[in-house]
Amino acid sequence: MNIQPATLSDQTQIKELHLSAFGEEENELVAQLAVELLSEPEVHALVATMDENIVGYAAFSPVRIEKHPDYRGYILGPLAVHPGFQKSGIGSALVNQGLEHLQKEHTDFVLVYGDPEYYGRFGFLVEPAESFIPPFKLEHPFGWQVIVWNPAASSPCQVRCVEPLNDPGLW
């Protein structure tokens, strides 16, 4: 397996990956999001490949804090692994590589909206995320989590996302 930055030329495979990895009720929405994020200049998107086929994808999109524009934050999502390769460590490798990159870049915090049991193993926590007000009402508030590398960045604040994430249907 090889992990590398995603490019615009990966759009078709990334869309197909998300269509196969997510259920029918959300796969089109998440596939479109993944493709749109490729056009955002500050998004750190990664793909995992095997034999030149994309089998995994993770996007880390910048978020802004209204009261503290100098804080650097990101949100992880979407994360997808082809159904035939799930539970083989690809998702973990993508998350770990993305987090390592962001920490080296002096990122203050990383948010995620997902399963606490899965993301907790990377250090994401639910309780500190309560200080970060999401851009929309969450369908599953227990899934809002954060890793804080700069404690000063965790005072109560409103989170703003890149345009592709500004869809209430994603939250």
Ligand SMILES: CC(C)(COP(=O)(O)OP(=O)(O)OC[C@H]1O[C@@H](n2cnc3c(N)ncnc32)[C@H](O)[C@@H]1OP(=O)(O)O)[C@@H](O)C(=O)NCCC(=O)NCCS
The other form holds:
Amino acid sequence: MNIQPATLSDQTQIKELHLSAFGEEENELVAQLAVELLSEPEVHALVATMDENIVGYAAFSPVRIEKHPDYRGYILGPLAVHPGFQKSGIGSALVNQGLEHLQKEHTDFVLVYGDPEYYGRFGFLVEPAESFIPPFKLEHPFGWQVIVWNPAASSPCQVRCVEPLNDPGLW
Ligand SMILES: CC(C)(COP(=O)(O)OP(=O)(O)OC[C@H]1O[C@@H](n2cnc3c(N)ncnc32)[C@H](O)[C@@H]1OP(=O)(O)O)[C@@H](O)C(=O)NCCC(=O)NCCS
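Form predicted together with the named molecule, following the form predicted alone:
Following is the full complex, with the preceding chain placed first.
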């Protein structure tokens, strides 16, 4: 398995990956998001490949903090591993590699909206995420989590995301 930056030429496989990994109620929306993020500047998107086939994807998009434009934050999502390759460490490898890259780039914090049982293993925490006001009302508030590397960045603040994430249906 290899992990490398995603490119626009990966978009067909990335779309198919998300259609197969997510349930029918959300897979079209998430697949569209995954593809749209490829064209956004500053998005750190990774693919995991096996024999040149894309089996996993993770995108880390920049977020903006109102009143503190100098803080550097990201949000992880979507994250997907092809159903035939799940539970073999691919999701963890994508998340860990992305976090390692962002930490080296002096990122202050990384948000995620997902299952704390899964994301907790990477250090994401629910409680400190209460300071970061999400851009939309959350359907599952318990899934809002953060890793804070710069404690100064965690005073109460409004989070703004890149355009593809500005769809209330994703939240
Ligand atoms: C979630 C997902 C990315 C994990 O990828 P993966 O490659 O299977 O994950 P890993 O192999 O690194 O880790 C597997 C572990 O995570 C656990 N896990 C997977 N999904 C989980 C979830 N939603 N909640 C809690 N634990 C989960 C597995 O049970 C396994 O546990 P173990 O290590 O104790 O055996 C993958 O299952 C997937 O694509 N799911 C469908 C899409 C999705 O839900 N994406 C996340 C959106 S927030």
